[in-house]
Every structure is written in C-alpha cells, then in structure tokens.
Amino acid sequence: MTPRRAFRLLGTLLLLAFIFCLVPPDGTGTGSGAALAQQSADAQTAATGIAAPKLTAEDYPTIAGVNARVVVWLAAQLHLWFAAFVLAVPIFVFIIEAIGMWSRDRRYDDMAYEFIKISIAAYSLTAVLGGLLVFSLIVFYPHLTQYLGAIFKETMFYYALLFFVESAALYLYYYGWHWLQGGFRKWVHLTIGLLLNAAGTTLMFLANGWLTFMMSPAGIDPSGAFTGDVWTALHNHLWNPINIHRMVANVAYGGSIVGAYAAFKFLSASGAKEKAHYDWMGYTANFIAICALLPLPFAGYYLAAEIYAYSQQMGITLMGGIFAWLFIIQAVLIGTLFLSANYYLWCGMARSEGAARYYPYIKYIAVVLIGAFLVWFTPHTLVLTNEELKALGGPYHKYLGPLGIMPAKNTAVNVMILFTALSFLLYRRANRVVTVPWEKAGNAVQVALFSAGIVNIFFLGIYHGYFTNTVYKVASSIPQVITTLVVIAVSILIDAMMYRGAKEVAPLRWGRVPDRAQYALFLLAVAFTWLMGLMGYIRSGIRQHWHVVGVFRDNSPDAFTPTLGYAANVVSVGTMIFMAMVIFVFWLSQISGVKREPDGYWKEQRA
C-alpha cells in the first residue's frame, strides 16, 4: 500500500469513527455521573428539546503534561488551513481548465492538472488532520461533542456521505485526466469536475454551521434547551456572513498557496523553458489570489458588521476590547498581502519590451499604497508607560488618534485597493499598444473617474467619519465600498475596449523576472496563513468562557482569555508546522514526477 493509499484508508477510517462516536445508538451517551445527572434533569425540564449540560472543571478529561485547548487549536488550525487548500485549488483548476478547453491552448490544461496534482498530496493531509481534530475533541471535549452530535447528527450523517462523494470524484477527476480528453469524453471531465466542487462547497457550508452555531445558536428555548430542527440551528444569524468570507478567503488563500508553488519550482529549474512554466504558472496563481483579495476586505466588514447586530457585546469584545490589537496585527498583514501583491505586478513588468514607460509611475503608486498602510494600521489608543502617558496627556495622540478610528481605515482600505488595481492595469498595458482613435478620450475618462472615485472616499471618510453621527459613520462605508467597486469595473470594461485588437510591443518573455519576485509570492503566502491563523483565533476567542455562546458555558481549566503573546506564539508554530508540511507536499510532487533509468544493480538482477 502507497504512503497516499494509507493516508485515504485513515482519514476515511477517523471520519466514520467520528460519525459512529458522537452520539451512541441510545442517544444518551458518555461522561461523568454529575455532568450526565445534570443533563437528564434539564432534559426534563426542558421536555423534548436538547438540554446544554452544566459542567465542572472535573468533568473535562486531562492528560499529564498536555494542554488540551493548545492540541485542540492547532488541530482545528492545521486541518483548516489544509482545507482551505483543497477546496480552493479545484475551484480554479476546473476554471482554467474550461478556459483551456474554450481557447484550445493546452498550456492551461497543463497547468490545471499540475494544481490538481498538488491538491491530492494535500487532501490526504486534510483528511488525517481532521480525524486528529475529531478524535482531540471526543478525549479533551466529549460532552460538548455529544451535544453539538446530537443537534447536528443528520448534516454529520450527510458530510460523511459528501465526503466520500468529493473523494470519487476527485481522484476521478485527477486519475482520468488524461482518459477523459477530447470531444465528449472532455464535458464529462469538466461535469466530474463541477461536482467535485459542488460536493466540496458544500462539506464547507455544513461545518460553517457547526462553527457559527457556536457563535449564534438559534433555536434555543427561553429555558436554554434547543428545541429547534437542524435546519434552525444551521441557518443560524452568522451562517451566511461566515460562508461568503470563508468562499473568498479560501480562493485568494488557495492561489498564494499555488503560488508559492509556482516560485519553489522557478527558483529549482534549471532550463530557461522550464523557468518560463513556472513564471506563468505563478504569475496566473497571484492574479487569482489578487482577485480574491480584493473584495475580501469588504466581506470581512460584512462578517464584523453581522457579528456586532447579533450582540453588541461580542462585536464591541471584537474591535474594541481585550482583541482590538490583534487586529493592528491583521492590519499589518494585510498590508504585507497588499504590498507583496503589487511587488510582484511591478517585476513582473520586466517581462514586457513595452514596460519602460510606466517605470515612472510605480514610485508614486508604492508612496500612496505606503501611507495608506501606515493610516491602516495606525492604533487608537497607544500602549504606554505612566511616564509616556503623563508626558503625552493621554493615551490618544493629538494627531494619531483621528487615524485609528474606523473612518480613517475605510478610507484607507479602499485607496489600497484601487491602487492594486490600477497596478495591475498598468501591468496589462505594458505590452500592448492602443489602435483604436479614442486612445486619449479613453485615458481621460479613466484618469477622471480615478480621480472622482478618490475624492469620493476622502469625502466620505473624511466628513461622514467625523462630522456627523455614528449612525452615518457606520454608513459611509457603504457608499466608500460601491465608490470602489464602480471605478474598479468601469475602469476595466473602458481598458478592454480600449485594447481591443491591440498590438504586441513584443512577445512576453516569460522567466525574465528576477528571483525576488518569486520571495514576494512566498511572503504572500506566509502572510496568508499567518492572518487566517490570527483571525481563527479571534473568531473561536471571541466567545470567551463559553464553548455555545449564551447557552452552553466552557468551565475547563483552559476557559481563559490568553495574552496577545501566548495566542500569537501559537499561531505562529501552527504557521510553522504547516508550511513545513506544505513543502512536505511540494517535495512529494516533486519527486513523483522523477524517472529514472534502471541501475547497475537490475543489471546484475537480469544478468
């Protein structure tokens, strides 16, 4: 049996243990006799709804020596990051493939199915990281595996059956790539590969469920019983806020890890041919993570404005209590992607004969696209000595402060954003020279509506951020974010039209970046990770001593609000451990692509 063969066979074997485990076939289950006691006499009270019980620290299990939540968060973290891999990559392997298949260039084809082939190392990890997750749950958190297996069981039912499904179809879809070409033989390839996604997608929204029921419980009596279906407590208030951001950060996450790829490879060829794939390769990779990235703001606003209409408690706790400044920590990373991002647009334009003439432009673009970082992640109030405090007057800076409010963020975000945007327009022009008579009107309008969407955001920002009242305040996002999106896509259709038919300075020369390029897709990567690491924990920590907000309280030795250290310590091993487990996987696809001639020793063998 193959190393791969065995990780199936064991995350296939952990997922059935989880289902089988969760709640036994009398439906009442395992735990300590005062817990259980507890549990049957508010099952009582409560009729026929599911009753939270009521635990003591003696009631969670222990083990000499381990931190069951450190063990519990990094399984949960490594499982998700994986997860997020190989959801994303057959998203965008199935897109390029059908844009293969509509041009006829078998470049894309090519490269879909190297994705693909990534993606399966990956998707035996994640399938073994979540039977570590399962099996840490029942040892560490039995009682509150039973409770969430008894309103769940039915999705749990049905995502081992997807599971199995996404699994047929994406070996499938992988093993018969080569099968199932041409003709009639190629829709039936893209059909396998439409369900592998529809079946991934799907496993994704069930555990959002799961997670943002945590979060949000829905249909809990007054008595704290749940007496509600599983469609209730599914379709919970944070369910479909969870859903969209998970969707967009998955695919920007899935390209920067498909693009560190792309850079491991460019930097270990040794053919100018083969640097040229691979400089493709991640130049398309980052293109898809940079079009995920840029509406992934917003829909984390989305997210944090949903929380905060939910409870007011939890979303002042979010950006505005004990987690406030892991969020200058989010700010700088999202920076980084921001940064990193561009960076690499701008090497890239050493690929083009025609690039020559917008050099001048970028120092400007990295200025502005600098000190909107710097407002992004200014803080509003300082951490100080008693010293500083008595020699500042107060733990706002005169003329700081004003930046570390959210109008001042917006304002910020969005001036990054259509900055990366016109980055990549400039990249796009390059190489092209304009044929059409309405050259100049066509720069003018887009030089205008850059301008207009600009003024538009400071004025926003700016006015309804500090002259009015909160309720505008709140509000002028709303606008700030349509501003951003118009110019972005009327700026675009106004290029395409423009460069219809356009002529070539030169044939791109691909591989002819320079080496730091490939470092920026690798840094985008790390910071992905870092961030989705970061802002999990936020996410789970928000809930504070409660494993059900409202309903189900944590009483564990561990039901504590770590420092900002101690939680960035945490993500950053998960950081490290993953990344080495990805370059485990690169190295693995790597190699399985190596032949080699037979030996001296089969020599002797046939002699």
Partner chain sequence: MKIFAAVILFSLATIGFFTWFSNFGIPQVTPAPPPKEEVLDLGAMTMDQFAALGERIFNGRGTCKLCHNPVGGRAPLLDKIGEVVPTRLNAENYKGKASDVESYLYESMVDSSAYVVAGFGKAGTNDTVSPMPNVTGGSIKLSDAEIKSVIAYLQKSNGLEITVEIPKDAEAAPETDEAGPREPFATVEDMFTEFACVGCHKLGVGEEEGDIGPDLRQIGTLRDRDYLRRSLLDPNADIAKGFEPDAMPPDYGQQLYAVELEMIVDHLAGLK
The other form holds:
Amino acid sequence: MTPRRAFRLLGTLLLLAFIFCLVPPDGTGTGSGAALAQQSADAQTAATGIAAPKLTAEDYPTIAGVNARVVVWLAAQLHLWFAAFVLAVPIFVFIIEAIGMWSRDRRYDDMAYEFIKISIAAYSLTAVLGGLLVFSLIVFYPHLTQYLGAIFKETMFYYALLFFVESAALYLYYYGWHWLQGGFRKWVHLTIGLLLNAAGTTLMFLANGWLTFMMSPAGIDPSGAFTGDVWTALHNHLWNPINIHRMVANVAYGGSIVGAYAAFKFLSASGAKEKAHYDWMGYTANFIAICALLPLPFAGYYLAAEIYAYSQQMGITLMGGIFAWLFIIQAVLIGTLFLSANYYLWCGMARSEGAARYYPYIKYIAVVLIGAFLVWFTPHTLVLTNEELKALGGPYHKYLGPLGIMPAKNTAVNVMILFTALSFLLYRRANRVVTVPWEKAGNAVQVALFSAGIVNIFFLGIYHGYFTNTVYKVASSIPQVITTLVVIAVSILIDAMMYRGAKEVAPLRWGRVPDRAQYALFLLAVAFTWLMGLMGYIRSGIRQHWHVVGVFRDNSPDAFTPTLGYAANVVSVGTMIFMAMVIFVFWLSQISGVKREPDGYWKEQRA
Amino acid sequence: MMAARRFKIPRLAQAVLTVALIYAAFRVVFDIILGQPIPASLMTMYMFFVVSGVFMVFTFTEESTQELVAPIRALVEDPSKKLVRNIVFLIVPLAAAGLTYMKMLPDFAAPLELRTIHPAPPSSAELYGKRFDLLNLTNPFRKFEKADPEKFQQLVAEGGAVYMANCQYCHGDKLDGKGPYAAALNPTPLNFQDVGTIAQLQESFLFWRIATGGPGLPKEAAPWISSMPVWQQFLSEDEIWKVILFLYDYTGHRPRSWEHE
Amino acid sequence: MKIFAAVILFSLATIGFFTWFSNFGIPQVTPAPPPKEEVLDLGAMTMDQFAALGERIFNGRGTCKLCHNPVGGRAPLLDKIGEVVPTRLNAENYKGKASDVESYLYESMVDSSAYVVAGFGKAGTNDTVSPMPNVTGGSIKLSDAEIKSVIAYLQKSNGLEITVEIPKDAEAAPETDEAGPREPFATVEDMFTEFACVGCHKLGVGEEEGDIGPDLRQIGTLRDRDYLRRSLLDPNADIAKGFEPDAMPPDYGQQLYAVELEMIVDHLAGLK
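For the form predicted together with the partner chain instead of the form predicted on its own, what are the coordinates?
The complete assembly is shown below, putting the previous chain first.
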C-alpha cells in the first residue's frame, strides 16, 4: 500500500468518526426544560440529596503570596495540555501502526514507534501534573472538591483504577513494541494499542463529566440539592459536546506537537537520510493535524449551540457579552493555524520539480484565504475614535458591520476549509501527471464541484443569514458544513480515481523542503497550545461566579471574571512552562539513546 | 504579485507594491466609493494579515525567497553599496524614533471608547416596580400576528404613533438613526434598518433596553453616556411593546427567537 | 544550539505577539464583579436587598398578593400609596395614631381596622372593620423586620423615598420565632377568620366572601373527608376546575394542630 492510499484511508476514518460524532446525544431533542422536569420528578423519589454548601470568603484557605486561582488554573491547564498530547498520540500511533501492518511498510511501524516514544516521558508528567491539580484543589478549594467528590465518588474511584489499566497498556505497548513483532504477535500488539486507546478515552470522558457537571449540572432538585445518581451527573447536557470537541482537538493538537518535534529534528539533522525521515514525519504529523483541524470548527459550533440550548444567558455571555472579544483573539489564532498549515503545504511542493506547474495558482488561493480570514476576523463591535464615529454616522459600519455576525463568519470559515483542501489537492498532484483519458472531464467536474459548493455556501450564508428569520441564521450553518464536507470528500474521490496509475513526472524527494516550512510547523504548535489555553479559559470562565452554575456559588475573593488581557497573560505563562517541559521531555527521549564510555573511569576488571 | 511581469519589477518591489496597492484599494473602496472608512484599529490588523499573506506567497518557493531577500542581503553585505547602506542605517532608526515620537505626542482627541452594542442582559430586571424574567419574557401582542392580523396591524399602527411622538426625533422617521437631533448625539442613535441591530435581538432585550435607557446600561457597556431616556418613566408597558412591534414591522426584520416556527 | 535558540526565540515571539494582541489589540473590558448574594444577614443588607426581601414576602409568605391584586378586587390596590395616605390620615373615620406613610403602613398591617377603605370593609360592618388579618399572627407570622421590609418594598414600588431603617438587632431577624405554642382555636369560625380562609373561599360564615378559591358552602356533597384533608395539607394535589394552583398557602399542615385540622374537615364535610 502506498502512503497515498494509506492517508486516504486515514482521512476517511477521521471523516467517519466526525460524522458519527455529529449525532446528538440522546435527550437533547427533548430540550433541557423537559430534561429538567424529568430530573426534578426523579428528585422527588430520592429521600435526601447532596446540598451545595454556602460558602463565604473565609472558607477558602489561603497561602500568603499565592494566588489560588492562578495556581489551580495553571495546574489544570498544564495537566490538560499534556493529557491531550498523551491521549492523542496513541490514537494516531494506533492508526499508523495498522496502516503499516496492512501495507507491510516498515517505515510506518518505525514512525509509529518514534511517535509513542515521544509521548512516553510526557505520560508520567501528565500524571504528576494531575496530582498537582488534585492537591491544589484540595488545598485551595476543599469544599468544592468535597462536593464533587461526593457526587462523583464512583467515577473518581474507577478513574483511579482505570489509570492502572492505561499505564499497564501503555508500558506494554511501548516496551513490547519490538518484542511483539510478526504475525500473531503483531496482532496482540495492536490489540494492546486498542485497549490503551479505549482506557485513555474512557478516562477523558469521565473527567469531562466532572467539569461539564460544573457548567451544566444535572440531577439537581428545585431546592438545589443533588439527588440524581452518578450517571445523571455524568451524562449532563454538555458532556457529549465536550467529549467530541476534545477528542477531535486532541488529535489535531497531538499532531501539531509531534510536527514541532519533527521540525526541530529536521533542522538539527545532518545527513540527507535523516532529513528525509524527519521531513516525512513532519509532513505526516501536519497531515494528521490538518485532518482533525478541518472538522474542529464544526465541533466547536456544535458545542456552542448546545451551550445556548442549555442556558441562553450562558450563551450570550459566551458570544455577545464580556467574552465577545475573546473570539476575535480566537479568530487571529485559528487564522494563524490555517495560514501556517497552508504555507507548509505550499513549501512542501518544493519536494518535486513537477509542482512548478501549480505555483501560479497558489497566489489565488492565498487571496481567497486572506480574504476569508479578514471577514472572519472583523469584529461585530468596532473600536472607533470619535472622528471615525462621526464619519461613519454611528457605531455601525454599513459594510463591515454585516460581516461581524455569525452567518458571514460561517461562510468565511467554510471557504477557508475548502481552499485548504484545495491546497492539499494541488500538493498531491505535484509530482504526477494523469494518464486516464477523461482527464479534462475530471478536472472540469472538480472545478464545477468547487464552484457549486462555494456558490451554495455563499447563497446559504447570505440568503439565510441576512434575508430570512433569525432562526435560519443558526440553521443554515448545517447545510454549509455538509456542502463543505461533500465537496471535499467527492473531489478527493475523483482525484483518487483520476490519479490511478498516474505517471510520475519528477520524484517526490523527502527532505528537500525549505527551513521556513519547519517554522510554519513551530507556529502551528505554539498557536495551537496557546489557543487551547485560551479556549480552556473561556470554557471555565463562562461559569462566572459559580463553581457549579446556578447551584454552588463561588464566594472566594477570586470569583470575579478577569479582563481578557489578564487571562491571556496567564495563558502565555502557561504556554511557556509547557514549552519548557516539552523541551525537557524531548531532550530526555534523546539522551536515552546516548551512550558514553569515558576512558579510565571504571576499574579494569581482571579476566 | 499582480504587477505585470514584463516590466521585470524586482520581487521585493513587487511585494511592497502589492501591499501598497491593497492598502490603497481598501482606502479607495471604503473611504471614497462607499464613504464608510475602515476604522484605524481594524485597518492595522487587516494590513498585518495582508502583509503575512504577501510574505507567504512570496516566500513559499526557494527561488522567489532568494530573489526577495537578495536586495536586502546585498544592502547589508555588498561592500560596493556602502553609501546606500549608511543612508538606510540612518533612516531606519530615525524613522523608528519619529514614529515613537508621534506615538508619544499627547493629542487632543477624546480617548478611544468601546461600546458593547449588545451587552448581555441580566436574567431578570426590575421595571415598572415589577420583576421581569427577561429570559422568558415575550411580547404580549406578538400572538395577534397570526391570530388576528387586523388587530395586529392596528397595534402596529398604535406603536407607530408612539414612535413618531417620542422616538423619531433621534432615531429618524425612517428608523435609520438619522432623526433631526441625531447629529448632536454621541453615541449616535441606533439605525434599526441595519441587520446588525434589532434583527439580532429578542423582543425582551429591546423591552429592557427601551425601558431602562442609557442609565440602565450594565457596566460592561460603559461609558454610560447614551442619551436614551429611561422610557419606563414616560411610556406604559403596552406602549413599549407596541413600539417594538412597529420597529420590526417597519424594518421588515424578525425578532430573534430560538424556536423554529 | 543555534537552531535551538532560533526556535525558542521564534516561539517566544509568537507567544509575545498573541499576548500583545490580547492586551493591546483588543479593548480591555473589565467585567462587572459578581452580584452580591442576597443573604438574610440584615446587618450586611443594602436597602435594595431589604426591599427585595419585602417583595418576596409580599408575593409569597405574607400572602398579601392574594387579595391586593387587580384581579380579585378583594382589597385595595397598593399602587398609589403616596397620594392616598396623607388624605386618609386626615380622614374623619381614621382611628389610628400614624403620622406618616411608614407608620400608617405599619399600622395597617397590625391593626388594619384603624382605617377601612370604602367598600373593602368586612361585610355587615359598614366599613368599620377590615377583613385583613394581623400579619404578625395566624399563618402569616411576620416578624417586625419582615414587616419593615414589606414597607420598604411598598415605598420603593410606589416611587416613594424609603424611610424605614433596616433593623440591626439580631433578634429582629426574620428567622426568630419567639412565640411559644399557642392555644388551640375553639371554633371553626375563629380559624376561618384567623387563617383568612374567607379571603378566598365562600364558607357561609360572613356576608361577603372571596372567590379566588372554590365555593365551599356545599362542599360536603361533592368531596369526602379524605379529599378535604388532602386539600388542606397539600393544596396542589387536586386543583378544582377553573382555579389556579399555588394560590393556597401550602403550610397549613404546620400551622394547624391535628385537632383543629379534624375540626375543619368535619365542618366542611358537613356542609351540604
């Protein structure tokens, strides 16, 4: 099996996983009102519940000179970064290993092993940071920890047990890699990989339940006491949306971190062979990151829609209130991700001489990408000087104002995704020419498909966004997403058929890629880390002054919502600590292979 | 990049020209043709990303990158360009100093003000001495739109009369925010025809904003210098609801709702 | 090492750009601090919270709104206090000692017959006796502080200056219940008056009785004793057709002694 085919399969799998994830969790159809009514009915059957304590500022222990919130914030965020990384890596290591088994291509197996090797040292750091988080919660927020512990006692206990399973599977998977090779043994190894992923994913889902309970508590009776069982608490309104969003984001994030590792190794590599290897590794990692990045906006949109459905007030706080500007920062970051991913693909075209044919098209892709990005970036509320206010005749801009609302942004992001896919299609074509007789027709169909898709996306965005009832503003995003996905899927299918048995005009030479491309990979990783920190902040921040929304009030001195600049500074500090730790981890994986024999240090042993 | 190839403009000049052309295009299209300039704060970010895009396009191949940086490299390294180098090395710090000076210079413009146009409403508000649950509040007259269109039109007309008697002085008789007094106000009255205003909002939000006016704005919508009166002191509850009917009816917008019809 | 430094610098510059943009590229909005929690700690209460407490009592436990509403017409509306109180204080048939709005309101709640608004007196008394119960007794049992909070609410909702002072002494706190066990009532009629049953139900004990709840003058023909007892203990268990739930106070099970409850059930079952 060629790498090309393998990645086609990988892409399809990811797509399938995404579509599967779009199916809403049961209960959402009935609406939260009905769900609440059901819960309160259940609540009456239960004799007693777990009441949320009413706290005062004195109930929060303090340590002089330590800001409790920032400590917990950083501990949680660092734990999450590492956890995302060590959960994501086994997912694609498993897939790459399977591809290697199928195609019997040794290189895949080696690369999979190298990926898992990076994550192994990060694994213990994840656990250590998790411990730090638990300790800081116990120290600084004892009542909250106790409350959550009372509600989630079962899951917390099994979480700890499951951690053993996860650790055992990971160590077996990693240390047994070379031992479990060939035939049946390889199958056993792959099964361990599956077990590892199952345990890891379950762990994440359990922990997700705890934090979504804090956002959208379930099983609360009218008096505010928790009377449901642990499943009610776990299966709260936002559990599945968060599960999906985190799952997809973790894969994208893991890909970007591995990409940065490969980029660094590429830059410091001396031999051509080594360069080629790390170029290929970086490319694969970037491919994984992009594959997961494309459906991510939709997963995020689903999450936001569910937040609205759960509580409109929380939704407005999120999108229209104090956090509105955060989405402008987010737009800058996601724009950075898309642009650097595209730039990496373009630079990668240098691997084959055949790509020169497509260079002239790149600038048009760039124009569209930047254009769409500018639309996406345009805020709804403009910062105006007084002269500008007068010149515009009001706080609204006649032409940019309409770009500030959701339909325009949905349209823009779909266009960006389509053109990123187009970049990828061009990249795939770089080193080959079509031999099938229907080349012209095939190209025409693809052009028509893209044009029709874009027209449809624009129609849906403009017509439903601006000329119909507001209900459709939200609703029109679904057909837009489907259009995008269909166009990508069908055009890749056509392309695959067109390039069956295609002639290679120039070989694809791994390693022949400019250093600048590697910096695009670093940019991807840093922007991704930072973005995760930022979105982690808003996810937690929309609870505002509640530990558990509407149930358990946060009365600590830190209950206030900080400014975005303050939050960004904490995120930046966290990112830097994370980077330092990651560099340490990578360095560890490097020195473990180094062996030194100092002269005359050890006593000569007599034979 | 759009620059014609046959003139053989150097790559660096091409890049600079492209950025300059895009900037000029923004200026011409928005300032002159459309008469709605792009605010400086936004323009800065726009141009930042335009420059990034141009950089990406000009550097994704090795040859193009070499061509792009060749003049810069020559300027720094080529011994024969000593004079130019010295001039440039003089101009660059001077320009930086000049920019810093301009930036630090105190100016007399009022400081930048941010207005959150749609501040998040409280979950409930005390209006007319009663507590209104804004999350579930609906327009009591909206039901007549389907049930009794004739009565609905009558209510809209009554709302129109209230509007003309009270609101149009600022918000304009065309609901476009250009009433006779509008020019004197800062912030300027809202333009209801715009798709970004009432079309984005639920009727309960309008009710809250009209009833409490400028003084009722929450803190995040500061500064509280909106001259919108506190209409609950002048209009009855029913009058406000009728005006809201009129606003949507006249502009053709629909109030935001979360349920599918 | 050079590469390492370059990569680190590049990453730091990226982080720096994001930080810069978040701090200076967008406006910094300082979100409002968390809203003050409403606690029944009178000492820490603001006047707004105190009035809000009064509003809750007015609509809830105080049962004031059962009669003082525009629907039933059982009692005068309280929306023009500022205008009517001064004229009432000077009226001929005013028998109280109040001198201003605050004292008048207080008096009207504990000694409601001091002034009876024309047309709202107890039937047959020619507007000399008010049907309004003493809010410190019976099922309502408001404390001094709670009465003051209701006054604060009434003054606020009428757009008047709030003149009451928030009581500072802990004993006046709403939770205190200084009264010991009371004597059981001797007759059902006493209970009907004391618990303000006739405010809502027609029971055949007075001339003019309420129609907020079902007419009970012949209830014994329709309902058995179990149904009647359940309706007293858990009013929302069965709602008669055409009536709203939650109108009847749900706590008669706590208010009445067992002997009294049975007396009422016996009495109602006998109304045929």
